[in-house]
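Heads up, the chain below is alone and in the form predicted on its own; it's given as structure tokens.
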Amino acid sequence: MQNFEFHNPVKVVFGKGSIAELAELVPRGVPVLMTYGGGSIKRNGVYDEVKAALRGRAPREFGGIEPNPRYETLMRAVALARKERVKFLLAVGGGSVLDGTKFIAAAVPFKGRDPWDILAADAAVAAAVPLGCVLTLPATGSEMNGGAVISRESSREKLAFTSPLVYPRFSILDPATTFSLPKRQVTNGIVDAFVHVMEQYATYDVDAPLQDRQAEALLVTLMEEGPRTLKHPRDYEARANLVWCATQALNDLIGCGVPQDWATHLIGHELTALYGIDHAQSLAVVLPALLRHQRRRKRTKLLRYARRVMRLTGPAGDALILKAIAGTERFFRAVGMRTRLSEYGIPAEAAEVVAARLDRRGVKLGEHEDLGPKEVAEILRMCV
């Protein structure tokens, strides 16, 4: 197992009625900016619950943060936060709202030329406005980590940054707030969490059996609880298990001391930026192809995956690995996700376009950091 440093200061408040805890968690006597998305929190009652918990206080509000939050939108929030001298941010919504709020937190005190440099030029985050969140969509795991992914419409880019300074001070997770989510968003969350785990698990063996089994437990639970949630949308226990899986999938724990891949995400980000498909949709397209392409380098872990997660038997060879990957693709389809570029109307030439964009930025792909434009194009041609 490799050396690592674990840093995760988030206080998680989990369960029914937990939004009421905001009364004690949000600091008093300082200007607060509440951020949210397209208004679903006003339709499902979450907005009213938050306002009730903060009765007697008057937080400023900024709505309209998009799925795949846009830099252009977020900079308007930055201007508002600076004008109002905001000292605390409260994100209410899904992972996109929280990701956008993390960027706002880092951008408000940023002293450089342009806050976009935090993403495009790896500019240091020297300070950040503290933040907390009320999560309403299990998917990204952003509620328990210091990462965020932001899109820029003008350049059709989708980039990420990480900083311990943007870890939420607290995250409220009430599974009941997810009951009203459309099926598409639930499906996206299931697939997003699943692929987060695979990016940290399906690499190469470094004798880390605990992390492997933690990852396998998450994958198996997602395969069980995801379909159950879709079949019984108001099953609280299924929702609770799904929410907790999504949080655990990307809270830094299963990635401690093990190599990580993230090529599926980086390729997927380009598909989202260029062609507008949902983040999780891009992941469901890319992951099976990437695993097939890299199956010999990932052989040991994929055989383990075949036996422990997909529960397959048979000789330890290529056929078993391919059967496990096919099972992964069937699982994605079973929860309502398409897995081919053509099913989203994305042309075959996307393979070369995406490969060239990643190459121009000098992005290092894969756990060995050696997948170049040739390999990216080959993987995407397998997705057609």
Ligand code: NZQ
The other form holds:
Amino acid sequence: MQNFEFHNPVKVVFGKGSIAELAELVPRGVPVLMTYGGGSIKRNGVYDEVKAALRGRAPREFGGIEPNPRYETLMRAVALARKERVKFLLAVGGGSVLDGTKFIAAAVPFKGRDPWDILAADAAVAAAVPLGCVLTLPATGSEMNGGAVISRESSREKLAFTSPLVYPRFSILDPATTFSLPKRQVTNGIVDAFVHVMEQYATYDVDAPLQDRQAEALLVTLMEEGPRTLKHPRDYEARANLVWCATQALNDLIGCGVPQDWATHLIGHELTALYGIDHAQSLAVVLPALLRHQRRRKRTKLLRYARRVMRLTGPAGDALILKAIAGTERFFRAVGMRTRLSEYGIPAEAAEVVAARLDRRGVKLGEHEDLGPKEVAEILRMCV
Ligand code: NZQ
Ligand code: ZN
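Just the form predicted on its own so far, so send over the form predicted in complex with 5,6-dihydroxy-NADP (NZQ).
After this comes the whole thing, all chains and molecules, with the earlier chain placed first.
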């Protein structure tokens, strides 16, 4: 196993009715800014529940954070938070609202030239406004990690940052808030969580059987609870299991002491930035091709995946691995996800465009940090 440090400070408050806990969790006597997205929380009652929990206090509000949250929008929230001397941020919504709020948290006290440098130039996050969240969409794991992904409309970039200072102080996960999700977002969540696990699992073996089995448990549970949720959308237990899977899929735990890949995500972010497809859609397109392309170097782990997750039998070899990857793509399709660029109307030239963009940024991808433009283009050509 590789060396690691593990420190996850997020208090998770899970279950029906847990939004009422905000009364105790949100600090009193300081200006609070509540952030949200395009209005789903007003339609499904979550906004009212939050306001009821905070009755007697008057949090400022900033709505309109869009999916793939934009720097341009978030900077307006930064200006508001500075003006109102906000001391606590409460994000209410999906991963985009939460990621956007993490950026606001880091940008408000930022002393450098432009907070965009936190994303584009690795500028240090020296301080951040504390934040908490009510999560309404199981997918990103943002509720229990220190990462955020922000898009910039003017340059069509989509970049990530991480900082120990932007972990939420608390995350309220009430699975009942997810009943109102459209099917597309449930599908997105299943696939995003699945790919988070794969990016921390399907690398090379470092003799870490516990992390392997934790990852496999998540994958198998997602393959069971995802379809169950889609078939029985009013099943609270299925929702609860899905929420907890998504949180565990990217909360630092299964990634401890093991190599991580993230090539699928980084290629996917370019597809979203350029062609506007949903985050999880981009992953469903890239992952199967990436695994096929890299299958010799990932052989040991993919054979383990074939046997323990896809439950395949037969001699250890390329055929078994290819069958497991085909099974993965079939699973994505079975939960309602398209898995090919052409199905999203993305032209074949995307392969070269994305490869050149990543190359310009000097990015080398994968667990060996050696996938360059040639490999990225090859992988994307396998996605058409
Ligand atoms: O904006 P509103 O009106 O709230 O509607 C949202 C949005 O349109 C809607 N929604 C959310 N909860 C709902 C709901 N609709 C009905 N009922 C509810 N309970 O769903 C739509 C999508 O929301 P969004 O927050 O964009 O989805 P998701 O949670 O999948 O977040 C995606 C973003 O997270 C980033 C992605 O890149 C993307 O920008 N990621 C963040 C990560 C992290 N911080 O660790 C890791 C991930 O890999 C990912 O990159
Ligand atoms: Zn993701």
